[in-house]
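Presented as C-alpha cells, the chain that follows is alone, the form predicted alone.
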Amino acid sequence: MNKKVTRRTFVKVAGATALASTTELPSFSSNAVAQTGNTGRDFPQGFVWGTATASYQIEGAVKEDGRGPSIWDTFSHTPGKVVNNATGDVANNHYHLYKSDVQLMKALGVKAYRFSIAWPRVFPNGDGPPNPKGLDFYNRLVDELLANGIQPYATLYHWDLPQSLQDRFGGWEGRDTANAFADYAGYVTARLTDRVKHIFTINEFGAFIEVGYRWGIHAPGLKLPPSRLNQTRHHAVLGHGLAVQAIRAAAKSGTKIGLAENITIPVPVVETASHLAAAERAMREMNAQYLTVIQEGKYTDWYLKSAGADAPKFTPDELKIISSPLDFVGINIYTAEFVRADESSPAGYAHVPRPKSFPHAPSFWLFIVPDALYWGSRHVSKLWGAKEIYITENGCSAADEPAQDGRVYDTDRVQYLRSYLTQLRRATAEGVPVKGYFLWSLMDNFEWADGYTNRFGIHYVDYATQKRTPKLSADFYREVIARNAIV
C-alpha cells in the first residue's frame, strides 16, 4: 500500500474512523425514465448539482502567459517528495483543452462547476503588480461554461501559494501573506462577479496548514513546532477574513461568500441523547483552530488551554475579522470518525478506535463512513446555524482499470457515491438547508503527493493521450442529476 499522505491526511492524523452500514437501493437501466414525484429518494426542487476540480491538479500550462511559481511547482520538483516525482506542469491540459473540459460537463448535466483560480497566474509575486493577462484564462471558462447553462463556483485559493511569498514571508507563517491574499481577493472579484456570483476564500485550512506546515509532507514541506503552527493556523483564517471584507467591497452586488473547509467530523457511534451531546461537543473542539472561530468568532477554552503557552496571539479585532459574516458555508467531506460519551474526559468526549476490519477506498486514510455527509451538514446548521450549505467536495479514489472495452466499471466508487448520498438525502429531508452538492472530482488529475497513482475522477484520463473517458460512476451521476434523486 502506498503510504504517502495525500492531500486530506489530516482526517487521517486526527484518527478519522469508520464504516456505517446503508442499504442499497436498486440499479438502474441506462434507458431509465427521471422519475417525478417523491419516491423518499427525492432531493429538494433546486438543488444544485455539480462537480469540482482544483487549478494546479488539471491546468498544466504553468509557465505560460506570465505565470509565476508556486510553492507546488518547487515542492514537486524537489526529488522524492511526489510519488514516482510526479508534478503538475501538464497535469490535465486543461488550460489548452477546457472547452472540451465543459462539454463533459454539460453531457453529464450539471449545473454548476468549482474551479479554483491559480493566484501565480493573477500576481507572479503574490503581490505587487497584477499580470496584465492573469484573468484572462479565467474570463474564457466563466464565458465558456455560461455559455454552456453551467454556473461558475469560484475558489479563491486552493493551495498554489506564490512561491515568493513563502521565500519572504514563510508563506501563511507570516501575517504579510494574509495581507496579500485580501488584495488578490479583492482584485480578481471586482472583476469576475459581474457572472461569479459564488466565491470561496479558501480551500482546506485543515489539510494544507496540517499536512504542508505541521507534518511537512505537502508543498511548503515544513514541520513547525507547536507555537509557530497555531501562530500559522491564525494567520491563515485571518486571510479568510481579510478575504471576506476585501470581496464584500470590491465586488459585484449579488455576489455570496464562503469557504470550502474540510471539517472533522465526529458521528454518535449510537443514536443516543449522550452521544448526540457528545458529538456536537467534539465538534465544535475537532475544528477549533478553523472552522469554529470563523463562525464563533472566539478560539474554544479547551483549545488555548490545552495549547497553553503555545497558542497563538491574537486581538479582539482579529477576531471580529476572521468572524466576518458568510452567505453560506461549504464543506469537503469523504470520511469521519466515530465518538461516544465519556464523562471521565474532559471534553465530555471519547474516540471510537477502529478496527483493521474497517473498509476503506485505496487511499488508506480514506475509510467509508456514510453518515459524514449526514452529520457534517446537521451539525454545521444546529450548531452554528448555518442557513446556506454546499458539500463542496465529496468522492473516492478506486483502483480504475480500463476493461477490454474500454470503459472503467467503478462499480465501488458507484456504491460510495450511492450510500453518502442516502446520506444527504437524509439530511435534507429533515431540513438541513444543504442546497448542492459537488462531486470530487470530474475527472482523474494530479493527485498532490501521491502523484498520478490515485484516481478520483468520474471520467478516466489516460495521461499519455489526455483522452477522457466516462466511467460507469459518471452514468450513475447523469441519472442522479436527471432525476434529482438517488438512483
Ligand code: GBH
Given for the second form:
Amino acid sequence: MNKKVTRRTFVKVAGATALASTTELPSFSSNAVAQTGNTGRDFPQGFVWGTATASYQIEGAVKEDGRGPSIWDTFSHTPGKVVNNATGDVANNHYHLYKSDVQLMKALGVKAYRFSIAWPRVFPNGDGPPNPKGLDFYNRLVDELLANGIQPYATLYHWDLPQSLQDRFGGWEGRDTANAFADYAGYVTARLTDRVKHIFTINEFGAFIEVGYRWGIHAPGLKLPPSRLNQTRHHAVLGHGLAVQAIRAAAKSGTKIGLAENITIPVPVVETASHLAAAERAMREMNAQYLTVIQEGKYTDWYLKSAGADAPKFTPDELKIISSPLDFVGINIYTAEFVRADESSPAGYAHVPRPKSFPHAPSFWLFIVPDALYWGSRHVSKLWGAKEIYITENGCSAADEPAQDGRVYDTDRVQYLRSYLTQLRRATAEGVPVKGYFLWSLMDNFEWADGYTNRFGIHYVDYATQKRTPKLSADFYREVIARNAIV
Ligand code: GBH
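Next up, can you give the form predicted in complex with the ligand of this protein, since the form predicted alone came first?
Okay, now the whole complex, with that chain kicking things off.
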C-alpha cells in the first residue's frame, strides 16, 4: 500500500525544505497528482529510495583535521586539467554544512544516503598511522543521518586516492595499493559497522581506471600502454577482493558488502530472442575486466585472447580473492550501448553504431537510454544470479539556471528520471531483485574534469553563497518517495 501524502505531511515537508535551503519558495508537491492514480506505477514495498554523493565532489576542507593530499588535489591544481582550473578545495563545503545537508535529505523523505569516505582523511599517507580525526567526521555524519531516520550506505573508494600511494606505488598500478586498500577497509569497517550496514568497496572501476590510467583525463592523468593498463585493472579488482575479505573479518554482524560498478550495458536493439542472447554475451565481454571477473572468478577467454601478450599476470589464488562472494551488487547507470546478433563475429554479437542525432544530456557521454535501467539490472540478475541489486547511481546533467522567480525548472531532468524509473519499474515488476535506487546527486557538485560547469543535482547550489535550492526534480522525487510510485 502506498502511503498517501496528507496535507499535514505536506506542510511539514515544505517547512523542512525552507529551513534547510533557506528558501521561501513553495513546494511543487500537490495532492492533485494523486488523482491521476498509480496503476502500474508502484514499486515493491520497502523499496529503498536514496540519494548519492562522493567525498571529493562535495566536502571541501581539504587541509582540515589532518587530511592528507589525494591524487585529485594534485590533479585539479595542475593547470589545464579541469575546466576553469576548478578544484575541490571548497566544493560544497559539506564538511561544515553536513547537518543542513542532512536536513535537505530529510525534506526529500529519502530512506538512505550513499556517501563516500575520503581515504586520505583516515590514512593521510594511504597506509601507516591512521588519523582518528578523519574518521570522526564520518562518525558525526553517520550519527546525524541515523538521528534523522536515514540509513547510511558508505563507499570506501570514490577516486580520491592518497597521493602518497601514487608516489610510492604508482597508485593502482602497484599491488601494494591493493593491500593498503584492504587494511584501510578493515580499519573503517571495524569502527563504523555498528551503525553502517551497507558497505561498498570501490566506485566504478570502469571509470577511474579507464579515464585516469588510459585516457589521462582524470587523476592520476596517465596514459598507460596496454600491458600496464591491464595489470592496473587487475590490481584494482584484486584490491576490491582483498577489501571484501578484510571487511568480512572486521564487520559487526548484519553488515552487507558490495560494490558500485558502472557496467557497460548492452541493450538488444530489437527485443527478439536472438538479439537478447547477443546482448547477454556482450554483457559478459564488455565488462570482462571488472564485474565479470568479480562474479565469475575468471577472465573471459575472449578478453585473454584479444589481450594476447598484454594480458594481466595473475594467479588462481588471486582470482579466488577477486571473486569473494558479495551480498549485493550495486550498479551505477546513466547510459547504454545497442547490440545485435551477429553469428559471423567470434564474440557472437555486434555493436550497433550510434547515429549523430542520438539525444544526450549536456555531458557529451550521457546518451539518454531509459532502457538501461531495465537491461542493466536484468543482465546482472540473469547472468550472475545476484539476489540483491541496488541502483547506486542514476541521474543526469542539465543546463540548470534559476528563473526570474528563483526556481529551477529542470523539466528535462524530471523527464529523464520519469522515463528511467519507468524502466526500473518494469524490472521490479518482472521480479528482478532491485532493492533500492540512489539518485545522483543530492546536489550540484564538483563534476571531476568538468569542474563546476556540469550540474547533476536535484538541489541547485550557488557556489558563491553555498545556498542550496530544491529544483523541480527535487519536488518530483519527493512525491515518488512519498507514494513509492512513479508520478
Ligand atoms: C559517475 O560516473 C561518477 O560515479 C560520479 O562521481 C559522477 O559525478 C557522475 O557519474 C556524473 O558524471 O571525460 O570522456 O573520459 C559515471 C560514468 C565515467 C561517465 C567517466 C563519464 C568520463 C568521460 N562516467 N566518464 S571522459
